[in-house]
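We begin with a single chain expressed as structure tokens, specifically the form predicted alone.
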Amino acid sequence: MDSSFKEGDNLLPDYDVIIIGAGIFGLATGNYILEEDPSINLLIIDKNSGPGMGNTAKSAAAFRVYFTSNTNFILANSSIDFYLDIQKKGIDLDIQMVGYLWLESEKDYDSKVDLLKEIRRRGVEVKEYNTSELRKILNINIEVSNTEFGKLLGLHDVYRGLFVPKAGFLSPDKLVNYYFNNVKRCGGQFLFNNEVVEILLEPPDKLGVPGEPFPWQDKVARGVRLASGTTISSNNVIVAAGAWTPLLLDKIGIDAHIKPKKRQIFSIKAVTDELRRLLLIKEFNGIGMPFTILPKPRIYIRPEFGEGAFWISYSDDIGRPFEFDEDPIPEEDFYINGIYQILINYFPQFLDLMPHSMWAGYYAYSTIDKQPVIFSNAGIIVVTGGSGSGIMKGDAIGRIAAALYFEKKYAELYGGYRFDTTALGFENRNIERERFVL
């Protein structure tokens, strides 16, 4: 039986488990929950013709170990060890392992002293550069900040380069595609094309009495509701939607702590001598320019080798509504303004530059701390809050998501982590707040 359907197909009367959402975290949650039992009768739905159409496919696809938050660390590193390990395996995800390149303010670097030993007593590897090397290898401008544009735009001079070796992207493509075709084979079913519109509530204990539920009776979830009006019903509703969340559970009452923001990539070619050279350094990972990030404002540039450009982006907040458009249009006023009088700065190469192709998708931030939310209620599991590093840690979230969906107290992640199925919840959690977010 073809495992993808269509408005009009025959779908089973009931499902052990709905997932609303086809991107990373659905698609990792619905994997592991198939793999630990095959006889579960799963349905992935998504309002996109395929997987991994919604932000996950809008995202730059870059992942890290760098984080103030020893939970991310976790979370990132058993995912990127599982990505390594099954690419070694012979699963193509196309990862390019460039690094990041941190690029600090001398009262930022200073600022970090502490945490840098922190993060290096997790073992994770952090190679310091000086500002003649980082010149040297980048044709870079260190000092900005007594500049008539530096002093204007508030610009902070290159002090240290902090470059992170386990890091760098993958294709989102690729990614998606390794956990969907995992569910197909396991029996998993999709439902494309299809929006989600309401998740269906009914009491526990039924009446029979028409009007049920009622204001006074206790209310779990026994299916969805589509734009087309037809129901689907099971027990089991997990919501892996992003962006899209508040707009299903805001309905029902039941507040995940997320909120979409609008982020935005920018594609500049590298059409000259002197951005080629850039894109094609060697001296930090022999690879090429790596993930670099520079001094306030955190203006990050990710070099695309076989597009043969750069992506650029800056994550603005204050000012930066909290809403949500279905396809969001990315302002080219927001680089001309936003990014490319700070970019060029420190690095001139860009001069007269504008983007050759741009687009935009969300974030869903996690309001509380900028870490992921999972939990259950109402016989609903929410799975969310990527806060820009979703696919960094698909794998380990689709893992705590299906342990929890098998009521387990802790999920066993790539690597050998355990941890707390309900750490990512909201009665149990104590995790730390990351500062550390592009």
Contents of the next structure:
There are 2 protein chains.
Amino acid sequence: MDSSFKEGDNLLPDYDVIIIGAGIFGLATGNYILEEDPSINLLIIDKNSGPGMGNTAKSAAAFRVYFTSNTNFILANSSIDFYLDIQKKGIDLDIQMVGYLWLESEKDYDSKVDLLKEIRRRGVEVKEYNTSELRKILNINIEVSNTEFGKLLGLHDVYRGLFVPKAGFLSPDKLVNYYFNNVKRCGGQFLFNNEVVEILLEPPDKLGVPGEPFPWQDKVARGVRLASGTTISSNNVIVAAGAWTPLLLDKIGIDAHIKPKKRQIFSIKAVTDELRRLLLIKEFNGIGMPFTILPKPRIYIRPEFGEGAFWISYSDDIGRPFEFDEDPIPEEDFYINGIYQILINYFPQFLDLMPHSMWAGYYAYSTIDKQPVIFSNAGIIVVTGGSGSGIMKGDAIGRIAAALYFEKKYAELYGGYRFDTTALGFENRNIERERFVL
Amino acid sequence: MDSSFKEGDNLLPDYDVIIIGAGIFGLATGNYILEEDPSINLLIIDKNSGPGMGNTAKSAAAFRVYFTSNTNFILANSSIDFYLDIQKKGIDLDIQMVGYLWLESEKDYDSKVDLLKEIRRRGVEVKEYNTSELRKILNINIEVSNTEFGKLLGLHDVYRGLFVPKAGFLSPDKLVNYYFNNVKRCGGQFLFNNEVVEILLEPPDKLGVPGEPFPWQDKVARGVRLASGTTISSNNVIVAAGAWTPLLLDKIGIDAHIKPKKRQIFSIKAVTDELRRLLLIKEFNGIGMPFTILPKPRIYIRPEFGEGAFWISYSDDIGRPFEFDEDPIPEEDFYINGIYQILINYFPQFLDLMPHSMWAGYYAYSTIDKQPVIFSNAGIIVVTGGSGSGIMKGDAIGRIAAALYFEKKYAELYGGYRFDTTALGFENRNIERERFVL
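For comparison with the form predicted alone, provide the form predicted together with another copy of the chain.
So here's everything in the complex, that chain up top.
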């Protein structure tokens, strides 16, 4: 394989920075690089025909400030505050502050008492609902452990509802377009419908003899090769390719410690009066049903008001392979055996209903600690590992990656927090596993 | 894919433990499980026709106690002491205590002063040789930075030799056979010529209804499926499959944070008087040439007295893909461009000589910190990440994995050291990168 450019070493690189991936991480990173220095000649390349059309588009686009890890809290909290702020300033992101409602078994509630103290100490509001309130508002079955199916499936009774108001969802398209338009306005270039198949490496000090790069030479990124064969040169390559990241990095021997994990969403239309009522309950937030999470297994229900539907999902773990398909197929059986069986025990409103639509995508799943990954190696900045919460952390991640690009020690996050630009790398990573994962 | 067994839940499992991989890690682990409890019904499965025929056999089988990481030091030191002890007791491992000789540039030597103090504080002997001694004994070029090629290639003069006597190499076959025979003597079973293609998972508490395991059920290993289709059941599966490990674990969504990295050895026959003299220099160790490492790039030369040859290698990093081939092909170009170009500047004795044989294998390369990986998840114990120093740490690794199998908090290593059985997992891993890597 020919990894070098044509002859002529003193050619200027085509771009100052190439960003691979126009998802939320790539766009936010490009945005903050150009905000700092609009003279930078920046290109964002994406295999899709427009911005945010990879896994960003397939996301439930939910957000919350309710994390056990302080790092996750800071990343999400500052990003959400930023999104709320720009919406207040007139950029409609279609933010729905429905809150998250965690339905807890007694055992899980007890195990969270200390974590809840810590979370509240950060200023995060968590309201508690008892079973009679929950039964009344949601019209759910609280006691499921003693029914025939509940016994068989080992289900837990609902003991308490933990409601986090600073949470909800937004329109990923609108958020993506905000950054996309900003990048364009600052002079950033886009190349859509083009897939990067290889990051090109060259020695930082070329000898100018045939056969370079030699195995023993240091190597740094000097551009990319597209599927068409075209090469584009740049002294800075930023990989923000989400679940596609290992496909590019494995080829040059860099491990980002992320694996693609298939995730699926099933949409159930609110076709009955009961479901329409559930969708629009006002008791928690004045808007409608909160993003609701069942006791273990943690099936979640995300209201979709525009469609008049519920998006329902479950994140399976051991047994779900790390594998990758360009076009992953959602599994109807997964709804029937993985979700429906459990769901109807708590929410009998969903009895006999099947999804009217479903889709599948990939988490860029950060396998060390489920926290994002940002590091620099060989002239490449890697920005990935959203692990299903990329949108809600996107603004902070973009600022950190941009600060790393400018070789700053700290990034200034929205709201004034200073964040060490090496903290999400591996040399200094402080492994602190997130315990509230969906 | 059908991941379940035939009907009948109360069938006894076929084995108490299945170990996948009869390389050094799998054999040592099996050995220490059976030494602790010979009543355990243990099966070791390997795709090759005998023990130690994967990458263990392709290794340079060198060992040293010279590491910056204290963990690596303990693992290697206790294993080497054990190997020396059993050889003293009459089990010939063909140990050649030739020592390691690191040829250092002034800059590298200066950067190591503090590390050397720490290493000597552990009781590791490091002798220093000055340039005139090195020139006289090895007949090498000390000054290479100012020659035409040295300038072009950016080579560094040799400034000092650091000789570590407690180092050398042994016969991987003989070591493997020691553990293999021990396992057999203790009643361990072997299944060769059979490849495990899948680790089978089942819920720990089966419901006994069709369709299990459901996505939301916990899952633990309950056996393996062979390429032939046969399933073998066991409540404990130990994956010691080296570079093959991710192929098995990706299928069930477990990341061991290792990647296969191709490594190659080129053998040059000592065909001239000068090379024969070099091979048998007695000044360092009374035996012959030490395992010798050039200044950066760290090309190494390992004497092979039986063959009358030098095994020469270099471990390239960025640009060497993480990829996997059942039968990797060594690259003659790698010798010419990656090794020869540099080697002859220091050792002109190798001028014009090409390899008479060469081979390639894979490091199970531990991408976090280049230290081994031992952890337990879903009823599976994973033992991998030798990162090119699996043989020299094999005995300690076997004892730690066996202790983890018996759910002990600490393993007793040879020589009396107690080692936390979770220290090489990821929950408690203390990331301390090894700085002396080959």
